[in-house]
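Presented as structure tokens, the chain that follows is alone, the form predicted on its own.
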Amino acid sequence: MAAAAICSLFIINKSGGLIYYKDYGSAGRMDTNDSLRVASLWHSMHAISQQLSPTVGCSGIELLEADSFDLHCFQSLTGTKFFVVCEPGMPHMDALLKVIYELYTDYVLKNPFYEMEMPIRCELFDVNLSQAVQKDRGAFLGR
């Protein structure tokens, strides 16, 4: 069970609009107009929540948990947000989200065929995020 730790990743561009999602086998496969939707009624949510927050400078919800989920997000400063949906009380997802970042900058970003804004389609990036995943499933159970 603990190999499903992670149920899905999403990347949003600063527009709302959704350029990469990966589904690490949850049981509630989504087509592609629900993955759609949540990326943006995430991207509402956050958006909303800076606005709302009490606490000036506020960067919006960083961890949303739920009975069955948590979702943890990171936003970089150029406004992409990275979002982990994952079984509760997963430790340490904000590294995982950091490591994600980090290889998002070094095989999308330096990609020069890559355009801003535009649908993830790079291999070595879904080969070295699949990694980056193993290796923090494995790290959650122990190995």
The other form holds:
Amino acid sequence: MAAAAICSLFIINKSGGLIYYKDYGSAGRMDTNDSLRVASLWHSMHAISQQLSPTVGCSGIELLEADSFDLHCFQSLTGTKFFVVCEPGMPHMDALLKVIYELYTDYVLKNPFYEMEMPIRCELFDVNLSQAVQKDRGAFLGR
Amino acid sequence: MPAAAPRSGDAIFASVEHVNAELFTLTYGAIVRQLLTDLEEVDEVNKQLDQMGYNIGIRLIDEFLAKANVSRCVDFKETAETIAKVGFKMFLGVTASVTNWDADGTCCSIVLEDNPLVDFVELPDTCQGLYYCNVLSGVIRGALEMVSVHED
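Shown: the form predicted on its own; wanted: the form predicted in complex with the partner chain:
Then the entire complex follows, led off by the chain already shown.
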């Protein structure tokens, strides 16, 4: 079976709390507590990386490359972080993150019953996110 | 990754779905009238409009950032210009101008020549002191707060 384009997606609010976690069938599927812990760890690492950076005005880690996976992170100017764990060397993850950010601004933020900074429970977001990830996976397999 | 160039307000406005302007004006007018009926005090209504605007602004800012591709503004002058030229154009379809800068560049006025909210509206004498478009200042306040700019 062909590999999924991405392994998992996390969305963290500005205080470091996990508000969305989706696993796309990777071996490293996590339960709720683990995912919460991992998200706050990443939030702290991201903040520390901004302090450690030798360049002024660094906005934090954007890419983490490991042997068995890549982690791409996007932080909006409002402090919300979107990061995906994917196969090493996957191209165009930044574009996918941008698409996910736009889906978030549409289907989550425009839902008047969604409380800011709280876990995302928006069906429309889930549906459109799956479509976007499928499309990206299709594009990847087609290359 | 090279940053994408910021998109102009016109381009974004053209690319989103539009609603009938009169419906928009009527809806806003209905909200203000209802608030006046419910709250009676003009100051209370001003406060509510600001609060409503604030709630809109905190959500709108991400939409703005996602679509406009702007990077962090260097100073308050740039922030005001971005709000007036890109922000208002993108959401209301009108361009505002920034005037009345004070000596230290911390205070300015954003002027809307053509404000869709107030089409056909005339304030009666009983509503003196009503900030009819207070929702707009709430929106700006909410949006800026989410990117850590605190202002009055």
